[in-house]
Structure formats: C-alpha cells, structure tokens
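A single chain comes next, written as structure tokens; it is the form predicted alone.
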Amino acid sequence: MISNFNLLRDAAVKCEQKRVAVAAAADVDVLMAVKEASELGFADFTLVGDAGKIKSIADELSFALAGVKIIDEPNDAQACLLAVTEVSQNRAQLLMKGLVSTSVILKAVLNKEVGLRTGKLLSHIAILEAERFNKLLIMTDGGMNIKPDLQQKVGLIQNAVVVANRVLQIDVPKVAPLCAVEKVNPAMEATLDAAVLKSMNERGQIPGCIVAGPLNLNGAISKEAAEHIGLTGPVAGQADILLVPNIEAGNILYKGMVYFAGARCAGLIVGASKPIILTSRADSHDAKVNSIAAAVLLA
C-alpha cells in the first residue's frame, strides 16, 4: 500500500516553491528533514541557528547546503525572533520549530512587533497515519490549548477543518469531539461540549464540516465498533478530525500511535498569519518532512 503521507509528499512537490525558516536549525534530525525536502524539491531554507553548528551537521549529513541561507545566531531565543522576522518581512513564507522548545518559538510567534498574530486561536493540528487506517487523520489539540472552552473547541474545529480542505482535499470533512462514552453525562463536561457542538453544526454555526458527537474513540474510527454500539450517522466509524478534550488526552493519543502503533505523523501550528511546522524535539526527521509538506499544500 502506497503511504499517504508520501502522496501528500507528491503534490507539495506540484506547488510553488515555498521558503522555510527554521528557527535553532542545529539538529541532525532537522537537518536531515531539511536535506531530504530540499531534495525532493518542494522547499527552500533560511538556517537560523549556531552556524558553526549547521555547518558541521551539514558535512555529517553529506549536505552541501547549496541554495541554503544561514543567519548566525547561537542564542536559541533571538534565533526564534530572526526566522519569524523572516517570514513576516516575506522573505520566508513558512515558519519551523528546530531543537527549541514550543514555549520559546511561540513568544516570538506573538511578539507584537514582528510576530505573526492575526487575532484568531492559534492551534496545534497533528496528521497521522496508522497502518491499518488507509487514511490520514488529523488530531487536534494535542500541543497547545491545555483545556479548551466550548468557544475554543469551535476555534479547533475550524482550524482543522481548513487543514482538512487544503492540505487533505477533504471538501466536508467528518468531525468527532471525543469523550470516554457516547451519551451526554451531565457529570462530564466534553460530553456537554459535544453535544452542543453537534448543535451548532446543524444550525450553521460552524459551517464547512459534519459535527456528531459525543463519540468515544472506537466510535469515531471504527465502523464495526460503531455497528456493534449501535451508533450510526455519516461520522462514526468515519471521523476525519479528532477534537481532543484536553492536551493530556491529545498528547497522550499523539504519543500512543506514534510510540505503540508506529504512525507516521506531522505538526501544524495554525491561526498564525503563516502556517508553522511544529513538531515534537523527539520526532523523526520523517515526521518533519512531512510537517513541511503539510505546510507547502496549507499555504
């Protein structure tokens, strides 16, 4: 079976051309995903880093660095700040996490003199892809809103959603906010949520998608279990987005596919004014490759 993520791959190479600034570059995992991209031909790079460090890596790697821009810049905080000013001066068009930590790039991300603020919710959208699913799923938020309120569940589901379209090529994506059980309890709050959310779906409050819910997670992803529970609607067992109730359980779930079941994965900041390839500092450099061929296909 051909890998979807290496479909995806595929038609980032179909579109234009996009810079990447990668913001602490000295990694052999980033740099790895940076030669292997640049390779496949569907991203340039600015190195924001230690430049001594890149280069060093970079001769490891076999990489020549050719039609690579390198700024030089130790300090991982104002490494942060110089790529996102790159890319909202326009001289990048994507943003990249390197060996940083989130809280880091994030502050520069939101710096109200060169950050890349819009005033919408900026959210954490994971893609993955497990063996016996031939599908990419995307997972949301499993890196950034801790506990998200009803107000900021819609915030995720429109996020996900606009990945779902562009980056996807689904049109009218299935959307299943999780709880542990598939009926409302008023002693469980994501169920509440869920609910409501179903809704607001129904009367047009959040357009563009398929909102069911509650839905436990065999539910959401597996028609047989969802026969058996006796769930029905175009959702269950065919849910495109995961709305997560909280970081815990989205990491958690992020972690098990990836550690457990070895799913193939990305990391999507979105609401920024550029999308930004974030990706955990313990991921593969596969993972990063497809992060920034997520990005190229949602910018």
Second form
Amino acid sequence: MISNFNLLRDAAVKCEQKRVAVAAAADVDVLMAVKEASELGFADFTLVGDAGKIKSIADELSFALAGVKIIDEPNDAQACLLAVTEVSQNRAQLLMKGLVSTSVILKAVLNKEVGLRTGKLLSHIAILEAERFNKLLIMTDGGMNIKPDLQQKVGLIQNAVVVANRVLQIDVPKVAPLCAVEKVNPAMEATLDAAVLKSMNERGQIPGCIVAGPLNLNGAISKEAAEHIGLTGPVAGQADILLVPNIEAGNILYKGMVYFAGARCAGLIVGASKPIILTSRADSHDAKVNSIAAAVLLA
Ligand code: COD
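Switch from the form predicted alone to the form predicted in complex with dephospho coenzyme A (COD) and print that structure.
First the chain shown before, then all remaining chains and molecules of the complex.
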C-alpha cells in the first residue's frame, strides 16, 4: 500500500517512461511542475501552446527542454484539441491541463472525433494526504460530475476503485458514501443513495470494494468517532474512498483539507482512455508534481 506522496513519487520514478501532452502549457507554474517531473524522471513531455512564450518561460526557469516536443498553438481551445489528439493517437500516454479552464479541456476530452471517450463515466479523483492520517485518501467527485445520480455514483466508485488498486495499491478499498448523518433519512437523498450503494455492493453489483453507508465524515475516517457513534463494520473509521454527494461538497472538502489542514494533494480525471492530470491554477507546485506522479502510476 502506498501511504504517502513521497512513496507515490518513488513508485512513479520506477514506472516505464511515459509521455505527457500538456494542453495550453505557456505558464510559469505549469512549466515549473513539468521541469521538476522531467528532472525527477517521471515522464517526457509534449507541450502544446504558444511556442514563443513556452521557450521564454523555460529560459527564465533555466529549463533546457531536453526531450521536450513543442507544438505551437496559441489558441487555448485548439491547443486542448491538439493535446488530446496526441494522446488519442498514442503519441503521448497522458494528458495534462495547463493554463486553461477546466470545462474547455473537458470538452476537448469529450469531443466525439478526437476525444478520449470510452463509453464509461469520466470523473474527478482527488488524492489527499493529511498530517493526522497515516494513509492517502481518495475523494470523488469534486471536479467534474456536478450532481451525480445513483447510476453515476456507481461509476464514480468503479473509477475510484481502479485508482485505489493501481495508484495506492489497495486491493479491496473501503468506500464511504458521505452524508450528513449515519442513518437513512428519506428527506436526505444522499442517505438513500448510500444505502442502495451498500446493498448493490453486497449483491455483487459493485465489485472489488466494500461499500458501507450512510456514513458521516467523522464516522468514515475516525475510528474513535465511529466507536463513539456506535458504527461497526470494516469501513467505519477506515474508509479509503470518500464518495461525496455532489461537486460542491467535494470541492469544499478538498479545499478545506488543503487550506485549513495543509493537506498535500493530487488531482486526476479518470474513466477516459488515458489518465488526465487536472490541477487548478490555485493548486500548489507540490500538488501539480504529485498529480503527474499519480497519473504515471495509473497509466
Ligand atoms: N462522463 C462521460 N461523458 C460525459 C460526462 C462524463 N462525466 N459528462 C458529459 N459527458 C458526455 C455526455 O454524455 C454528452 O455526450 C457530452 O459529453 C456532452 O454532455 P453535456 O452537454 O452534459 O456536457 P457539457 O459539455 O455541457 O459539460 C461537460 C462538463 C464536464 C464540461 C460539465 O459537466 C462541467 O462543466 N462540469 C464541471 C466542471 C468544472 O467546472 N469543474 C471545476 C470545479 S473545480
């Protein structure tokens, strides 16, 4: 089991070398992350964006661009489509979001001609490392699916299980569909979905994991809290995957962990034919490098 980002980075270095296509790469923060990942030996890079700007930022960063391929395309939406095409034509094995809005790159990923659709649900995964926990937590979906229905929640769990298996090396992850309370309340839709997800898991409809719910956040991640509330079973207090009820809950939990608790993090989109490294401008340099490492392990 990979329990922290240092171990995760070590594992990424040992993986077979992959190439990452970066969409709209002309940005200092993005190129700093590319430089570090390239120096650490995680991957090679194809940078799509304004070539003049990319070269001048690289100069400022003393980044020699060794092994880097540049595709000149100053328009962001076009740069996303070209970067996606690099991946769909297998000239690169991973896609990374540069300085472009999330919805623009996601639309390129979903493009019917050149995109990376598989027929499966695409979803956002955050991996979080908080000082008080001696393991990495997976949280989904605070970045793509706005208000997932029950069927989409099944897809979110399935995508998260793949990340738990391949990136965190957890064979049978424990999944907590998060709610405000730990009992079914018909007025709270998330508790109804949680109970159904648990039942679907028990009947083999969501394999490869253990789902329990409804669970509140403390009941999901703290053994002491779970005991105090009287929650039993393998997931209570020990969840590996936190399934949030909607994008707002996920986004707030993610930013709360990072800003209040100083958590280290990584962000990915999964479910496409290849992993997508998706961090925002506000994410730290550490988060960007962690995300590249996590995607390399997933690929
Ligand atoms: N998985 C697979 N296919 C999808 C998904 C998905 N999650 N979402 C849409 N599709 C397919 C649909 O089946 C359809 O064929 C096509 O894509 C277009 O569907 P729409 O019209 O519902 O989707 P769009 O293009 O309007 O929006 C898709 C987005 C992902 C852009 C949208 O859901 C979105 O903006 N999500 C939030 C992204 C965001 O702002 N994140 C930032 C939070 S930090």
